[in-house]
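Shown next as structure tokens: one chain only, the form predicted on its own.
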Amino acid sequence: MALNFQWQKRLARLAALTFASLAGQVLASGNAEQMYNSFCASCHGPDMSGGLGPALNNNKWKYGGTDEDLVRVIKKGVPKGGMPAWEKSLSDENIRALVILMRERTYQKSIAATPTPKDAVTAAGYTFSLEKVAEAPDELWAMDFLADGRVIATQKSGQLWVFDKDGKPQQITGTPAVWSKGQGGLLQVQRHPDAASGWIYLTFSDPAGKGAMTKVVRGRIEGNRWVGEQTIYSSDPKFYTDGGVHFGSRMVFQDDYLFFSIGDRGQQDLAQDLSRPNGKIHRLHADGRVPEDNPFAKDKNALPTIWSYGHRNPQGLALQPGTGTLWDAEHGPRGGDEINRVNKGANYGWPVITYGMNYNGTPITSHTAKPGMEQPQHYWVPSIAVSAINFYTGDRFPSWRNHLLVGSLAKEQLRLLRIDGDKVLSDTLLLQGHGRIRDVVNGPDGYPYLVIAGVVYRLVPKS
């Protein structure tokens, strides 16, 4: 009996040590799924649908449903409800990653039963459908309208197309060479607001050596040729990198000023470095001159083109009708896509604060706010892979006018954010399941236009 008792003690000690070792390995990895499976699944179920504890994927919360409430319950526990406190076992970063994972699982459950519309769609007060306008041989990235109403569009692999009124494409020759790797290529196209000038602006991943960096040029189209190219913005060659991500590359004009974005290029800490172009929104005159009233124009330690910083990968820029306020769409990591009002000289926090975590499920930070750093007007957890944005200004959908249309890539969605001043009042899903929405543009005919894969569509309301 004594021998058996000793063996039981040894086995119990061994089991405890094994669990502690495994738990230590899980915590060291920092992976949200592994942490959930190790610490939470036995009570809340492997798919978060509940067990001994309540479900965590249905947005029904007994002790409050904000992120702060969830963090508090995980840290402090609910002794009367049998929920242990995890603050001595899990770091703030670990807990933040678990909250993001819970938001993801809730969203996944909510869309699992949502049908994917393929024909007419009814949403936000209208029934409408997609009408094909033009199609290119490969993936398009952006579009605009020429003064005569024809569509001009960039193909990511490097081609520039003009489509006639019947949708027939004509390639424009002589455009700049691009670094077509990863997320790089020929990106944004934008016509200068003064149609008489004839200027067309392009952003692209400019190749140099073994790497690339976002560059802005302008030129004109004569016949089917790109002519008279001028460089509006290019970075010092020492800032070029072979990373294939986060070129940013949206543009918007405001009077004589050109705003454009450059992502962090996969080097997240550089978004806080004012001596680097990465993770910034820049502002120039339309001819490339640096405005004297840029916020860092007189700072010897900063690039004079910078308008705002602390951005991850801004893939949407738009001016708000009436106010002229600049808004951006920020492509976040896993969770934490943002919509921001872009203020002069402001710091938007990446990567010091974020509502997301790394793609592999490990935390970036536990902080979602800090003094001196801007909060988003709206954000998504999980990410929708936000792309282009545009305030709708047409007359085909009157109740949408002056509100923000938002495209997404991975979730293949078009959303409508109703905005009053600087407040986002609602977020409505308009469309999903038709493909990755790369661009959203107001047409001169009053219709919203979308770039989905290699096709240009317009949204047409049903009579």
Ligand code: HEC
The other form holds:
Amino acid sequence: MALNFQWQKRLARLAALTFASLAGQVLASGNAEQMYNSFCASCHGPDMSGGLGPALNNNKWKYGGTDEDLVRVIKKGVPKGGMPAWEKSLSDENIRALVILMRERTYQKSIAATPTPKDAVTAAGYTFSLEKVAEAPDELWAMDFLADGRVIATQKSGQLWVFDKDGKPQQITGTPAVWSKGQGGLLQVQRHPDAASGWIYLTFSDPAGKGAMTKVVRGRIEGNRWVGEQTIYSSDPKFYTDGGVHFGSRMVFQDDYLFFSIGDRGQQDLAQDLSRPNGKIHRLHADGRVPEDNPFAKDKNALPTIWSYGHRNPQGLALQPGTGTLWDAEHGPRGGDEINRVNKGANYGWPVITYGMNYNGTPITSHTAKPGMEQPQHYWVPSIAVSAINFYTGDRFPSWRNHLLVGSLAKEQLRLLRIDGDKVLSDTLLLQGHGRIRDVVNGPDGYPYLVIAGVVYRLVPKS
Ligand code: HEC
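Since the one above is the form predicted on its own, can you give the form predicted in complex with heme C too?
Full complex below, order starting with the chain above.
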């Protein structure tokens, strides 16, 4: 876009004026929308669809489309093309937040053009539909299968249900009281892989004092009663808080070990503090004993249960078939949902590094990587609100076997990540617009099962 000299001068003046009058108040809050409206919208259009400058929401980039390319253009400008340089007026954090905002607007535009599938959907090599299996009175959080094949599921408000073959719910009485507020409640349910043991594990937000904290118990079911409860993990009462967010709470068994996650509980800096349970993935023996080879078992200043740290709110955990490696899905802030391979003792960086910004559009940091901190195998900007994950192991969708099914809340998506070893090869949208997907489980009948709001579905291919 060649501009004559006269125009270039006028634009430079305009940019300088805009900046002088608005910079103070806008930068003080540093909200991405406000920054965009004040500094960019006059040329790129209020909705980013272009004006004097090109559209920033159609994924067509003259100067390159990686995050680094966009940061460079915004910092240095294109003086001859009429794009001012912003490096003197905007901080690295501000520019990072603007890049995230451009990714969000691009995503919104692409989604607006995609119709919501209602019946059968074709994606990733199959045509399939959702078949309703069971329904609860209120929102479910997680499900598993009892040894006899019946579905067991947690209702977030505190009820544990077992569904008979016709999908009729029966409540299991005597389960622990839960702190049912915000994101808290009765959370995951998981049967011990040794069916003969009869153990069922639950995670929930345990009420104590004025607040709550993630707790793990196990018990057995006799008739419709919860009996023989044992505490597997609970935190020191001084770590309980009345914050209603980020309980984490996914569990997965590996041989005799139990991995489970606790989110940062809304206190992000604690994810880096090894003396606190927040923002960690923990590992115990299935009976609650601390394994001697846990990475910080001999560190006096660390909690011995910690397996990895620097997590925000991991709501998905899964073991990779073949390698046995632990993977997690981490609910990021605004932008920056992550899929990680979880290694012993490793630091996943939250909140020192992240691909996201705060929900109100203010920046968190401009750093997406640092030495000594792990990079995700995959991430989403904008966020899909990633929840449960599971490697598909059934035989109804043969080409999906050993690849990762990923659920999302806010974007109401089911995605398939094709994975080879430690590499994510592709990310395909399978379903969208059917509701918030809270759990993704392998059925004993080879179908993938989904928990969406208060309903259990299975995904059935059309032959
Ligand atoms: C005075 C008008 C003006 C303002 C203000 C302005 N831009 Fe631009 N911008 C342009 C023009 C014109 C171009 C195209 C330059 C070219 O093609 O050589 C451009 C290009 C860009 C590009 C590169 C697009 C591509 O295709 O690679 C990005 C990214 C961008 N602007 C972001 C921003 C952001 C973010 C802001 C606010 C902080 C902003 N611009 C403010 C006029 C402006």
